[in-house]
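We begin with a single chain expressed as structure tokens, specifically the form predicted on its own.
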Amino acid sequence: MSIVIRKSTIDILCAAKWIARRDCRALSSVPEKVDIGEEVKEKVPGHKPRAHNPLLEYRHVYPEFLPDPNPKWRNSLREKMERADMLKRRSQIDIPEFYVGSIVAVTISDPHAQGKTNRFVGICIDRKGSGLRAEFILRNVIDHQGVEVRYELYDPTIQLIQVLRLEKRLDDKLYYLRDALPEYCTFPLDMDPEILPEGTPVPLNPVQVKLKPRPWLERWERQELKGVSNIEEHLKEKDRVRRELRKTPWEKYDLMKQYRKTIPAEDQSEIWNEVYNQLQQMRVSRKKMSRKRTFATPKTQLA
């Protein structure tokens, strides 16, 4: 008898705590707290916020130069190795700025073409890789059937790299127009180049392609997709009962998924301070090329 009644005085003991804990974690919330750290901020004096480097943009512009995130990869010999090679593959050709969205045309050596060169003209659909494997996908429409191709950024085979119009997209890759309409992904392959006035921000293109009606390559509506617009037409309503149950929303808070995707500051700064000074002569060389190639001298005019 003393044995069933120690039990019950345990657990009317382990149900009083509980009660006690539910009650006092209504009564805190988070607001509060995040009023007392702003408190306690604005009572700090002399509190600087953390210094912003600026080398650390180039991660947009030159994102082949950061290594693969995925320690398994990751190899300082290696990637010291391969990043003075492409600073010697970028003295010998110009690799231009661009970003998924932007069309670009590319023109390899090709021992079978006419020419011996082949130029291909097309939408970045996918920009990918990292260092020597660094890759972009282009895709145009060309007599009614999709064509895409896969570069290597730095393949030796490339001649010319040419950025016809710079912007960016809302999307950070644009596969999904492999099912949208033709005309969201058809250029003419004598597209003139749009030139934009320097010191101007790249702009970004907020149009929202309609994919056809289904089937699809993917299941694009599980995917939190910006520049898709009539997804919802083509649903039926055990599409969205799936999508619903799909829905991974504490992805956002996992910070170690999110501290394995991506490098260091102390390891990128590292990067940027070994190639920038290279990269900003070459970048000055073109600048003082371009203005030469475009200034003509007049012609003398006989009496």
Given for the second form:
Amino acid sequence: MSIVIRKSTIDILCAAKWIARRDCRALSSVPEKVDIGEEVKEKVPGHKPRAHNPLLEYRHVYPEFLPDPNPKWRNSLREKMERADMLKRRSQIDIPEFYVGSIVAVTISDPHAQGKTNRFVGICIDRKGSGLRAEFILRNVIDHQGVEVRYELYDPTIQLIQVLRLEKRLDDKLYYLRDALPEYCTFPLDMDPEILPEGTPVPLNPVQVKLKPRPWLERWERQELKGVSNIEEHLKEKDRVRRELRKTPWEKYDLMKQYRKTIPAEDQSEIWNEVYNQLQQMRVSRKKMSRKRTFATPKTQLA
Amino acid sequence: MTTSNMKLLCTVLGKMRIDNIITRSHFSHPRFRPPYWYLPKERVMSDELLTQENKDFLEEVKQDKLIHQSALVSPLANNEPQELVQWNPFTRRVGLIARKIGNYPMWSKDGKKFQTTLLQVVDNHVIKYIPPEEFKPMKSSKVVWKEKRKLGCLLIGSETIDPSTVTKEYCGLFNSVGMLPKKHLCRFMISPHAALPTGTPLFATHFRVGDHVDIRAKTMDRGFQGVMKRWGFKGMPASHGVTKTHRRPGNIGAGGEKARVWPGTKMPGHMGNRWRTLRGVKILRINTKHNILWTLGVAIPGETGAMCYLFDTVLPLKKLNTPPPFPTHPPVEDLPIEYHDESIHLFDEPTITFEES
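Could I have the structure of this protein in the form predicted in complex with its partner chain, to go alongside the form predicted on its own above?
Time for the whole complex; same chain goes first.
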């Protein structure tokens, strides 16, 4: 639990400072994602960058190696066996780095398909689960019909996971694409992979989607979504009033809630120390095999 | 002579009265009496006001005992050729005490996913064997007409603990056989020829991959619950004029002749925290290094970290066919780290592909 005290010439608001400090303390994927926008803004004035433990950066690349933080389900030995099995599977198949918002192609062996394999391309709208139960959902619109497929990350029938476009979106979960206009999640099945140059940070796609008129599957207006542009024009006065009533602005100050949702930094560094070497070896050997990444400009800003 | 006898008999019979017969409508026998080998374990912890030197000395003694115990060699290791009686299908072997440590999915060779439960066998040792002649179980009110099969009682302990944390009596139970006290103690009824000497360690290899076991454990304690959670009742509608009876049971009995609540009616009450046995659970994978068993399914009672007892199954179709390690698996140095069932796909095997037929 390290508390970083920033030396700043410009006065930052007390609250903002506090949020930043707490985010540093929890050191897990959840708070970082929540406050990602603020952090980008803060870094701009030229502050000294934080001295991060490089091992802890793995929590974004391999989020499923962190166990479920619910103390009822934790057991160090089970987690260890699970990680060993995950590494065994990773030695057989390259599971690349991708995020919610990336466009991924998955080839899976299917006994009922023609040619016994099935390939699906789509945008990753959610990643969840930890350990061997990690899964992700791909969404695409095929023949004007929205299709979603849920894949298990460690399913041994998956032959290939290919990242066609590596990028992040403004939100953690993109379920609102179900209610968005279909062009925002329509991707050609024969899309070519866009290769980023070595060492570039994962680009953030700031596209804001347009929602279809109501009825919606969820009450999107209450979820403080950043990636939706036209939410206000579909709302009635009643919805705005209720949104105000349902707001929970105190939750971001609930330290215990944050703590319960995250794995402490000490536990994380223990986990990463255990798996770091093997993951690094696999990475290096795969890099040698694959061709080098070359730069390609993103074609469209839309989706 | 005969007449005087008759007179005597008549006077005796005449004195007898039948109007003051005492009948007891209900006799309550004790519901639970702990078995005689069980002694209270919990101790009230108090501050002993010891000096630092004394504390250090006690710690040293503890460490010595622990080292001595861990250096114990299994009695099965040295005297090998004592297996005179062979296993037969009517033999009852000893079981294991295990800890449930979680669940995770695995895949079969044909690409099907299934959930498994991990059970860790922690530090199991044989404490004591009580032969059938000496073993006197609890008296019960039921009259047993049939002569029962004579079974001995084997006490198994799991997880060595600090002797100063438990009562003197409980420690004495272990001291009398030269062991350190264990956190969990369980009784297994076994055939006399399956008995094991004191101090024998038991491992996960006591069972084999593909065998079926019965698992006895305490279910999760859910407290006082209503009928919807406890018995799966449907409840009543949320609207359409329903007031204050959304989760209530409704009618609990008929009128007329049966104008009462029948015994056994499903009603709200305490749920969980009961001993339950799940029968016929298949073992899919065994890790010999950490003594972990992977069992099929997630229905093993209890939460993560709960203790459970494993036995050979009694289900007729899943019973052992071939002789298992009998009386138990001896400690062997060069065992493979893992055993697997043929049906499961190992994570370090290549990706599953299907052939065109």
